[in-house]
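A lone chain, given as structure tokens: the form predicted on its own.
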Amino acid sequence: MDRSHVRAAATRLHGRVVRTPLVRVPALDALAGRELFLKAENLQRIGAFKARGALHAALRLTPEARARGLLTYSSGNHAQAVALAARELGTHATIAMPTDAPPIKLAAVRALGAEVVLAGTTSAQRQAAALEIQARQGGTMIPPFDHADIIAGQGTATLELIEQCAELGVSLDALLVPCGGGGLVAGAAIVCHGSGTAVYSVEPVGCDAMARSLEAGARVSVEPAPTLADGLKPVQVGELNFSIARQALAGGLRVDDDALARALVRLLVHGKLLVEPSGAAALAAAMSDALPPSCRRVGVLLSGGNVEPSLVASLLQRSEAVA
């Protein structure tokens, strides 16, 4: 896969995705000690970057394909997404979800229209029920990250960013990316190959699947740990999007569920902008001392906004998230 791909997959995504802002909070800026671009995929469709990859690989489905219904296993976003692929597509869509999903993701997938079935917690379990419902019923799988349509469609994020600042006169040092099974994080791989953007992956630490994947030089699975980051919690990377990443990233990066929390509290308060712990991970990144020094202008994709008003409340309810 090269760049020419992902610019495929935005000609086929124009007028069905929005083409999300570029945001500067100087107060960000300040407490950061360095120059950050946020790239607002939490004001995407579905509230989450996850559209892009969903409608992509739905579009490039034979319309025989589409008929049979969708299919997949995801967190939430990716449900949404596929969701709302199905929904426009005019097929059905059956997902499996976790059993403890957050309540808004899931009614925001019935809402879409698609049938919710719960599995387990972690993603093998999701994947299991979602091959056996297709053993079962027929239906056509949208995997959440390791498929290169998604890797594609994910990676139009990243390139939308980087015209944003080529706008602006910007070339970014670096590029930090949550990642979870690690499509987005492929597909700005892709977009930012040779072009002098060191990009990182982000994820919580005890669900860090890609950073020692990378250390170790080889796919490695985890037993995810408890973390604020739903979204954020695979067993294991996917196999396409690793041998994509070994070669072309910087380094894995991982935040605490403190760092998570002030990036998130920081953002809502200083930038008038509320995402998912998820979609914090990379901010946390870029406001911690992780990147090197030389690091001065930042991109950060703020992946997703899909968040539970009460876990907003208590974080802001906790003095030390903003300190």
Given for the second form:
2 protein chains.
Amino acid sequence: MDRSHVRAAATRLHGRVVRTPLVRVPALDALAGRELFLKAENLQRIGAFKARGALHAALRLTPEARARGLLTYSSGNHAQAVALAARELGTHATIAMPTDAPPIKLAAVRALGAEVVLAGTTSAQRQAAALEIQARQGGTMIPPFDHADIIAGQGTATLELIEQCAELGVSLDALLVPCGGGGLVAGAAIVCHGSGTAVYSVEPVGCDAMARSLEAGARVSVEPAPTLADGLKPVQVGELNFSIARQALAGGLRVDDDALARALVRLLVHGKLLVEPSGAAALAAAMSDALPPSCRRVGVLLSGGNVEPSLVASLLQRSEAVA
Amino acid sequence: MDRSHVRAAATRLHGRVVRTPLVRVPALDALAGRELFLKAENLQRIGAFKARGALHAALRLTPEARARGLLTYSSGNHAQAVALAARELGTHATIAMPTDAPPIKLAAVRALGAEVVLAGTTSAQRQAAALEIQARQGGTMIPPFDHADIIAGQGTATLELIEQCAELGVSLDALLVPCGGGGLVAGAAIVCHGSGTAVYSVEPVGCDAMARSLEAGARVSVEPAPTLADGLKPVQVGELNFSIARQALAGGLRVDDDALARALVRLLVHGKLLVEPSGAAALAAAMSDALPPSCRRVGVLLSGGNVEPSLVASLLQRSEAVA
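Return one more block: the form predicted together with another copy of the chain, after the form predicted on its own shown previously.
Now the complete complex, all chains and molecules, led by this one.
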């Protein structure tokens, strides 16, 4: 895969996804001690970048494959994305979701007209449930991250970010990308490869499947630790995702819950943008010492904004002093 | 004044203010029963549209007038805007602010390098304080709303909104604009005059100086009632503002605190954008019966986002059920 695949995806997605704004927030620059260029994918359709990959993968199917319906397994935003793709392309979707999925995400999937099947709490359990449904009633699986069409679709967010920076006359030293299964990261790595922009994955402490795999030189599994970032808890990153990442990533960074909460609150107070904890991961890393000081101009992917209002309220109250 | 004045202001402001995004949120459209086109001036410099008018007015001064320093009186966002204009144009600013101004707004003005003088709680008290300082030490007053250069600058937000709608092939039936002293409203009225887009001012119940003046056919004063919308509490709208409004507004709408709180929370949950209560006024009206049902495509000015985190937390908790 190379940049041409992402460009082709951007052409296919034209008019179907939002060209989200690139946002500058001077107060956050001051806190980070760097210039931050924030890509607001929380303003994307369904509130997260996942709309890009799912729509792109569905657009690449034959009409026959689409007509059989779409299936997937997801803890949240990819579920909404596949539901949106099915509605938009005139077919139906069946989605295996965890029994502990945030209510706001369950409601959103159902509001888009998809059928939800609740299945366990791990990714393996819901994948098994989706495969069982597929064996029984047919349909086309749209996997959450380990697929070339998904990666190319997610890469369009980075393609836009780089274009929007170029319009400002800016070339980035680094780009920080939240990492779950590695779809967004792999897409970013492909777009930035050879460009002089160093791409870093960002994961919650204890959910660092990508960072550990990069360090080991091979995919390793983790037992995900508890984290505020419910979207960044895969046991393992994708195979294709890792094969791209190991060639093209500058490294894997880790952020803890305190840093995630602080980044979410600071972005809300100073930048007026709401992200979910997973969506704050890259910003948290940009405001930490983990990123080399030589990275002065830094792109930050704000990956999504689907979060329970009660959690936002409690983080705002807890963090009043740090904002 | 006509549209050419606003176009000239846009040319002067080019590169100095943010062309804020026009945001579409399907969930809000569904709640409103209309198509809403949201102009996100909460993402403007200093977090509010006021940066436009103040920078424009300061740019129109002679170098000598600028060098004597800028003065103003404001309860909040205009104070930050004048502080920004002074810093940007290499001069100093002295700002009379109310003793009960939100701490977040006081801190922001000081962070921009301006000198703050605390003076009473009413607009008249702080205007008197600013005039007294001017008499003593000189300087150029940048009034908050009742001035052609301010109105032309604020009008650039509407000019962009109309252009951004045109890029989508959309012409608006109506445009809803929060109204304090009437700077943003007068600018919008000038831009939309004769275009087929009906402009409505939106004020808090009991702070309805514009609506009452429109109904009376002459400027009337009000004793502002308590409201969540601390930016929309003038005793009287501006003289020039009213003379424009009476010729060009379709009417004045009113929203209560419940509607403001609901709009703020819904925008945050569904649209991922934080506004202050004043900034939610137009959205609150768009989701109410006050706007004629014939208004199907409606522009909504989200005027600013500078709000205490603790207030947002409490509104989120109170409104959990309604989101």
